[in-house]
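Next up is one chain by itself, shown in structure tokens, the form predicted alone.
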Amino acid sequence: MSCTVVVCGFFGDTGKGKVISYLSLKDKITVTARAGVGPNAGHTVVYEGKEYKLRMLPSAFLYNKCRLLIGPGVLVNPEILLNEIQLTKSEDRVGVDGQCAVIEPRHVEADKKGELAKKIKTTGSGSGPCNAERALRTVKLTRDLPELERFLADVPAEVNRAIDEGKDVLIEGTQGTYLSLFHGTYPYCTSKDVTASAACSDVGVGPTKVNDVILVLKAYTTRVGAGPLQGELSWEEAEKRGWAEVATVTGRRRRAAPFNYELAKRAVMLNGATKAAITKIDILFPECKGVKAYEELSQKAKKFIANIEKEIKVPVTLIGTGPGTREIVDRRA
């Protein structure tokens, strides 16, 4: 029984939703708590032929006995949250901390019209303006909204109780290490820290309660919006390689570059990662599509994984071989 934090080692878009949904089903996770900024991050889950795009609820909703929590450090857009609860039919499993700040229409309007949208090319979700207002201590909280009253919960108390009772708990991070306000490519970043330690703070879990930190890395690097991306390819080249993607939240094109070992190594350090997950190996090595056993991966794919392990010095225990939740190689003991 353990508490595991799952975070992205690049700029987001590495497949945390897939990893979380897989772990929830495989390990029958009791509680998953969503950390991160808010609805400016999108997680895509593909299961049994259906695609879910989530911006508020934890990706662990697939396991129908998992309690789905949103920590007090997360910004909540009530409309988006209520829509996702209805979409996933999870009304009886959702808990939202009363200390979550509320994104109002005026925050969204300010985000879309302000300097952030022009210079930083933010998602326009209202997250930046809402976090700014939270820092000023003038923002409205979820405990102030009647429409969310039945979902209110003491998330830190619930999560810590589950850990103390020896149940399996996941903390779901969002965005990516290099979008962190403190550790990212400032000013081209999000409005708060999003590393593993921040994810713990978001849900009210102390560092001594964490057993593992899984760093999710994609087989190539992508980022949305402005900011540096070493080795960036043209959109045409990305299309040739099969790396051309669009963002879950905004639908914008993701800029692409080869796997960045230096960023991956630093992300291990910043997050205290104990394990790594590599997703979309099937895009680099199409012969690996749908493979579920390590022995069935091609030699080139195995060499690629071994090289990553050598560089980052933590084991790669999960390898994504397709978009489906169960299309994964699980090398955990």
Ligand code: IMP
Given for the second form:
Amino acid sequence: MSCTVVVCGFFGDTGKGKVISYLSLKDKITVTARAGVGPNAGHTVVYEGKEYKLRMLPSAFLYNKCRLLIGPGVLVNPEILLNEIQLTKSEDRVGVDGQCAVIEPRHVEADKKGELAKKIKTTGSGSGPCNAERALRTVKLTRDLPELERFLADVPAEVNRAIDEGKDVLIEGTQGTYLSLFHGTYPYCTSKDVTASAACSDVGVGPTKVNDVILVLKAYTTRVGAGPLQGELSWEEAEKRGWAEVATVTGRRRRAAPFNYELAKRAVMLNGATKAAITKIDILFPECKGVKAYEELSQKAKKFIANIEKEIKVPVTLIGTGPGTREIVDRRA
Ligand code: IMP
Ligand code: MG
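Having seen the form predicted alone, please provide the structure of the form predicted together with this ligand.
Below, the chain from earlier opens the complete complex, with every other chain and molecule after it.
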């Protein structure tokens, strides 16, 4: 029975959606709460031949008994949220806190046309301008919107009750450590902190209630938008290695570089990680595609994992071997 926070240790797009959807099914998670910035996130979940690209709803939706909560720290775009609720047929289990800030069309417009779009290459989702207005205390909240009335919930109360009752609870972070407004590559970052502590604050859970922080890292590093990326490869080289990815929300090319041990180590520190998940190991080692047992990974892949563990000093308990939710090695006892 525990409260687990899932966050990314790089620049986002490391496969949190996949890891969370796996955990929700495997551990039969009955309560999950989405933290993070807002619909600038894109989480891809692939299950039973279907691909879901979620920007607002928790990735734990796959387990159909899971209550899907959105914490007050998260920005809500009502149109995107209502579409996703419809797409996932989750009307009866979604709860949105009444204190979430609302992204309005003018925020999206400002994000797309403003200086930040050019300089930082933001996602154009309206998140930055909306958070700016939130700081000015002029923004509208979800409790003011009749179209969301039936979904409104006291998310901190629900999450803490679930923890106190001994249920397994997941807190879903978004973006990545180095996109944090405080700990990231400022000014090339998002509009708030996105480390594990911030994720807890987003959903109203205090630090003494958390048992585990799972840091999700990809077998290589990617970043979309502007800002430093050590060891960046050319798009041609990334294509050659199979690391050429396209962003979920914006459709932009993701810049790619090798796994960065220094960033990973610091991310363990900044997030207080107790465990790590390494995704896309099958891209580095194609012979590992779809493998579900640790023993069946190739020697090279095992060595890569062992080396990461040695460097970051937390156990790698989950290893992604393909895009499907069940394509994973689970080394937890
Ligand atoms: P914003 O969050 O839309 O203001 O964008 C700021 C920077 O963060 C840009 O470089 C975006 O590409 C990046 N970013 C924001 N959210 C995500 C995400 O979920 N995954 C990857 N990059 C993101
Ligand atoms: Mg993403």
